[in-house]
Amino acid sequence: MRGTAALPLPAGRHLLPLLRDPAYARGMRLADWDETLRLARHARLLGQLGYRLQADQPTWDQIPERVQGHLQAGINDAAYHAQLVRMELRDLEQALPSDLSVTLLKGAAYLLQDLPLARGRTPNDVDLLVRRADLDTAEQALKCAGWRMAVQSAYDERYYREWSHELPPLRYPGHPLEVDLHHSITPVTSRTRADDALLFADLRPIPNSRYRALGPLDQIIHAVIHLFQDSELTNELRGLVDLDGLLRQFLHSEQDWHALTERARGHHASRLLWYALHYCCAWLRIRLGLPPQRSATVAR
């Protein structure tokens, strides 16, 4: 991403315009769809793209039938993975002590909150967050219920426990999804170190669930940190689409945008937020609610 705000072709030719405006599909030829479907599938965006297009019935009706089939397959695959997440969460609910505060992160949180960005999104695992003081209790409860560590190396396990923000991945035998048990959203060794006290002070209950979610601003900051610090920025367009969806969902006024910049400062993530806003504007055309001088200085 460094050095330019333009996404190299062919990605920028059709996929980004489609993500910005489903009506763009009305002018696409069959040959255009060939490269776009391949790219959307590779970027793990096929289900989300399909959902957005299907929601625009006049546009959907103009899409070639064979293209509709690929998009519908993406929607169906996302629905299947969402059901796997719900099943895993039900089993986890039975395994974890009822008085233990458990927070969902990323895909599972988006799903149970029924956020628009979760529609068509394909979750890969289940991310849980507990306080550091509750980590041993949560781990032992899961192990007693049958979950097992996925790593075999003593070196790897020591690294997770001493330097990471999560335990080694856990998996119940026969279950397709891993469970990542976090005690923070940033590793001990990371340059950007989130403020755990701020994080846990603003947890929100998820209606009709025993689980909690991060506060709206912290969900955005977590997505920012995960994309611009924890990943290699390869095949991470979906992470930017998640960010765009969170910004559109939770920020509705200049005051909201101001609160986000202050929250980022509290988590030492102002520069990472600048990167996020820059590319959400350049690639997905989100409009910032900050005055020009404020948006220009958000990373300072």
Given for the second form:
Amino acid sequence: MRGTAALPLPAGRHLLPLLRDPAYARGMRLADWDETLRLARHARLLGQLGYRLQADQPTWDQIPERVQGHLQAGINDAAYHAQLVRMELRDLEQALPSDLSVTLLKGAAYLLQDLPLARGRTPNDVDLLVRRADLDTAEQALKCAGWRMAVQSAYDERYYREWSHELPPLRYPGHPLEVDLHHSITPVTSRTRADDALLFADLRPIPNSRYRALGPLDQIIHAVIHLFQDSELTNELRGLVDLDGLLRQFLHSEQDWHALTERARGHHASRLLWYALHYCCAWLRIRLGLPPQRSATVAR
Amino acid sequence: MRLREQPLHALSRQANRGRLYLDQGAARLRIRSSIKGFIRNLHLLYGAFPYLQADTGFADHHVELRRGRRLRALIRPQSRFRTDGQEPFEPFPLHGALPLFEWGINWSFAQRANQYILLHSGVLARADRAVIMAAPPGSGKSTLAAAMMLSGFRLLSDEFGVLDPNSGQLLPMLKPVALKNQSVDVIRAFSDQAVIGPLFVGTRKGDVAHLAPNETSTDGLHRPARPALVIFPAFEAGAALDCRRLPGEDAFAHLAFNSFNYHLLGPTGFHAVADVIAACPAYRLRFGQLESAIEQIRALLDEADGNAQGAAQRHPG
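What would the structure be for the form predicted in complex with the partner chain, given that what you showed me was the form predicted alone?
Okay, now the whole complex, with that chain kicking things off.
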């Protein structure tokens, strides 16, 4: 895999190096921060960036005070959203039957597993996964407890139920966050269909919690699929940063990388994995555990 | 050099190129606009503000006021506010660009400045000792703030009490005071020093005109003030002055829950507001007349200063 792909935008010339190495900030002038902060805010990465920079005290001390203010604002905003997720999960716990297996996806899962990548990350909503056979039970339990579907038209609702991998978003009146109830990690219509049997066979309990998480490799595959199949294109740099964090967290040896490529094949997501790793490599300089020739053939 | 000392055409040219900088204290703006009438209003209302010649290349908020395009440039022409690709409000009529700009800045600042506790309050200072005036809209807060500025207080803000949780001090977020409906004539009659911009009729907040911050206020753009007194003002036509001390717990609740982001900041916000309430006596002030209300606030500030000095002597250091 080539690691020399051109940077996406001239404006990203400071943001990407900062995401690779916080110490890069030491060489930045006030003017360099101008568009960097705006881009980071737009990509919903201000909190993560702030957290990483603050964790590196000598670097933080060299950042202009005005810039520190913006980063601190991002950190505070992220902490608030993380707290909202914890509160929503606590309420959901009361509503869901205790014998029902419920798996957290993405932000909520990163948060409860206390992964380093969750620090400063601003979650948007709460994503839950249940087996398709349990979907009605979960939906009824939430509706009985007061959650309501935000979707207005019967047409939209039918679309979600027949063609999507989740129900229309649910919200408890007055709560700021939506809850997405999934039965799979890929839409029914998608060319890439994750193997649900594989997925559900490898669920892991989250310590001190009633919830579960996907297996580490499936968390990576899910992030990969989400990166290329989500309908919104605005948060994709953040998706890449999530993926980067997961790879660093869960892969430690060449065997782990092999296992990942195998797993991707099992979920029919080899091509997506190849693309995702390509950009992780080119933009965030993740070091792949495979020799370049090998990884280049993964998708073939 | 002050903004008003620059010729209007020079400001227009800078705004046209997107290189007009404006320092409001807690926020520095970079403005792009081709709307001439808007720049004329800025020139008047921000006249006492420092003119920023040097392009530092950094602004906290990048904002754009632009005309509607195509037919909208000709038929009922519009002004639109945009910041970093976001357009939070529906377009205004072209001549309403200034109120749109003011609301746009309030929105951007309230969205982003979460490193501070943003109290929904006016802040004025005497010798860097701050009076926080918190009240829901319609309580005469802005009118009182305007009158206090015209009576010698330094205006920090009529809308945002920008409380820095690290220092416990209030930072200026200085903008023209938005006067609504009858307040415009009240302030015109109050002082012949008042520089008031054009009246914008029938905005979503009624008729609005803006009072320009004076030099005493703009010269203190980067001078924080320490909280000394908390006032909850309530205007009532024809009412006699009535001033009541509030218990700390009531004052805390009124101040914290009148904030833009108290809910967001968790313990940081709690401690910062608790520190303000511990340091400041708080009063509910019902008033029917500006002069006597300001007289009362001066007396309360004297008393608070006396107590603070007494306390400092009793506990040196």
